[in-house]
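One chain comes next, on its own, written as structure tokens: the form predicted on its own.
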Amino acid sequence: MPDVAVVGSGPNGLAAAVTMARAGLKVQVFEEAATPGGGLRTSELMQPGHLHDICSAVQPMALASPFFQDFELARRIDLITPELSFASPLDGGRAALAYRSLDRTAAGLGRDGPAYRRLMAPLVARAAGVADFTLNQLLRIPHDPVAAVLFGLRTLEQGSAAWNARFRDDLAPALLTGVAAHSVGALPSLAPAGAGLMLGTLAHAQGWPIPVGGSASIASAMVRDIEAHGGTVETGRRIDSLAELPAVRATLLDIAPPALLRLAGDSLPAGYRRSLASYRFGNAACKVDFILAGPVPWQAAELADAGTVHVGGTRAEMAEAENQVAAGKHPDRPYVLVSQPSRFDDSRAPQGRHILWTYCHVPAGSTVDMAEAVTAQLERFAPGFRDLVVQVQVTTAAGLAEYNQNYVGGDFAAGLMDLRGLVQRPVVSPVPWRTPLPGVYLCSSSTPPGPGVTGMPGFHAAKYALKDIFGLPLPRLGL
């Protein structure tokens, strides 16, 4: 019998896993689909030699994320990390670039160059306190908490109507804006802010890096390391209760708060199943897949060396965009995030093929197919795109939600990113990742730190598991 049962093999669901074999326990992973992963899925959608990754694509926090440090992830896998992070095109065939130099980005953005520089410039001296803050529980005392105060200090400017005080043009607040609505919701307020001062720091730092083969590529790492370990993932298993588990010492569960009713049902407290039955759900997203005879003829040619480019326009365009989803509307000019992995990795198209990979933001549940929306924008930025289009799959909000049961209405980020949301998450407490169940822990993105491919949840939930019910110490992750 094994020791551990994991529900749930996304992300946050291995690294418990990996955790807690790596502690010399035996452990059973058991995932509904066909392959592990999750969110870190990579498929021939459309055609074979295609490969495009299902959900996420690139991994801005793989090399911040604690977890993935001491995993020594960076050593596992092949990543290509483009010099250019992110950028955002605006008409004219002009561009904002984020670069990894800090001070190349600054030079490009014109007289708004120091202005920018003066924002970020102490972030990114400090990225491993930003990442700390950032990547663990908001409730606890930060290792930096200059940091901290840095950090807040500017989300408190960038995620209110002063965003726009320190700036004179469009470039630089266009770059951060882009970023900024990473996290979907209202703009400008603070939970959009702070995602986007935090990736921000994180490409200058270090940049942001695309897997070659795919996002697959870190699940099947972490897989292989749960293997050479004792541990087992079983696939095509779903569990629709928690008596169907294993009589196992320890149940970590990557799942929303809904499963979690469902598995656990009368079991739990009252309050406690009030609170998961109140936990809020954001927006969603409309994720467009499409397999090109060429790259993107964007008009700005820098744009070509972006791993990352966010479609929308100006600061206020996006802002206007963004707030329409919040008001249930489906906007006609979009917010679109843009990666081309085939412009980097030749694994993943055939010779003279591309994929790219595109996702805009919908109200909550929305079956409506954005495609045309999303290749009227690209068409905007990069004239003649339509004709290089082969073939597109869409996943509406409503798919998303029907591929991963944590992806309620759509909602990628498994509950809504707001001030509140990122405290109750999904109750308020010293250690959100144990439930009142003996034995019991909740390591989905739905616990803090969120969401992104970090992995800290199951790691919080195992170091507490290990704590609590083994009286064992962390162990080492790394090769």
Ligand SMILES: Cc1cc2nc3c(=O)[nH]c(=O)nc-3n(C[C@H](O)[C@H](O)[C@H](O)COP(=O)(O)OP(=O)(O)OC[C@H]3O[C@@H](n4cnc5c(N)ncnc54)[C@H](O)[C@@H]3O)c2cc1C
Given for the second form:
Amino acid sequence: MPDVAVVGSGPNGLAAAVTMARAGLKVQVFEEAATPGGGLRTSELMQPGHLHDICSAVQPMALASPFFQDFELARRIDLITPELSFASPLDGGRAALAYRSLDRTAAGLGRDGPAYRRLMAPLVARAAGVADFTLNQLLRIPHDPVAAVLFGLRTLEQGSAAWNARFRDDLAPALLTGVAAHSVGALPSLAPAGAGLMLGTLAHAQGWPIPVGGSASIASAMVRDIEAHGGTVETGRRIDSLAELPAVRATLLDIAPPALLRLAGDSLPAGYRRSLASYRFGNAACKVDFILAGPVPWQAAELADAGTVHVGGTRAEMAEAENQVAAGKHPDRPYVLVSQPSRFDDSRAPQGRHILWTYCHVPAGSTVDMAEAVTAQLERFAPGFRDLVVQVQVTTAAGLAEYNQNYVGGDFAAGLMDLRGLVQRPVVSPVPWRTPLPGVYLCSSSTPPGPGVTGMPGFHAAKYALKDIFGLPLPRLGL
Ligand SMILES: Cc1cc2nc3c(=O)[nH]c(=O)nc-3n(C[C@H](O)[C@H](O)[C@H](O)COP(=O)(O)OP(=O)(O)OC[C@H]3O[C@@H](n4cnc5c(N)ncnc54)[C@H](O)[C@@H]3O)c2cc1C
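Having displayed the form predicted on its own, please output the structure of the form predicted in complex with the ligand.
So here's everything in the complex, that chain up top.
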């Protein structure tokens, strides 16, 4: 009999399983899909030899996360870190470029270079403190309070009407908005500003790595470690009630709050049930994957070297697109996130071919196919793009929700990312991973620190389960 059951094998379920197995406990993971990984799956979506990441593609948070650092991820898999972390094209063949080097980045931003440097340099100098504050747990005293204060003040500025105050041109604002808009929400507002500054800091401090072979290599490394420590991962096994699980001492659930309500039924106290029932989800993504007959013909040639491109034009245009989504509309000119992994990793597509990973934001539950709007935005900054398209596959927001029940309505953040959503995840508590049921812990990205491939929700849940139930300290996770 296992000691521990884990439901769901996303990065957080696997992080919880790794931690529990490393502590010497017998762990069994249950995953409803045919392969483990949740948001860490890579597959031949359309044609043999073309490897697409279904969800996450670019892994700066994994590189910076305390869990993956302890796990020594960078020694277990091959990561490619482009020198040009991310970029925003503008009309007329211009582009704002975020290199790992802050100096080189500032040098390319014209009159706003010094202002961009003054914004980012103090954060980059304290990148470990920024990562600890943002990727660990918000409701506690940060390890580097100065980093937290510097970060907080800059978030207030970039998340408010003052966001243009320090800039005179359009390059630096476009660069910052492109990265902020990773977090779905109205612009300017605090949660996207914070996400943007955190991701921007990581871009300059360490870069934005792409796993060789795709993001599934992260899940494979985690599954190997679980199995090497006596655990098992059972796929094709959907859990609909806690009663279906073996009689274990601890259960860790990589699921969203509505699923916890369903799995636990009446055994949860009424107050906690009410909190789960009122948990808010955000807007969603429409994923558009391409096979191309060549690299994207960017008008700004430097973009060929960018791992990630934020396609949407100026700060005002991207804000307009995001504000339309916030108002429940589908923008004609959406903000599009683009990753071009086959530019850096030959294993991702046959010679001469390329794959392109893109998505744009849409209202929750949307069934609208955004392929044409995404293609038009790419054509705008890369004339001739349309002629290179060999095949397209679209997953609408409704399709994403069907693909993974944690993405309620297609919300891949598994919960609204506004200020309240950051602290109430799913309840306001210094230990939100504990549920009122003894031995039952929530460990999905509906708990702190929230979305992204960090493993931290799973790591935190496992830390408390080890302490509460088994009286064990955190084990060593490295090789
Ligand atoms: C299109 C897209 C692009 C993204 N890009 C990035 C990116 O580039 N970088 C980044 O850091 N993040 C990215 N993300 C976000 C990232 O993928 C998620 O934040 C992360 O995967 C959440 O991890 P998790 O373990 O909480 O849940 P998930 O990864 O969602 O995994 C949950 C797993 O649990 C399983 N499950 C749920 N309920 C049950 C049940 N009852 N029984 C059995 N199994 C169950 C699901 O099938 C799933 O496999 C992206 C997400 C999407 C959708």
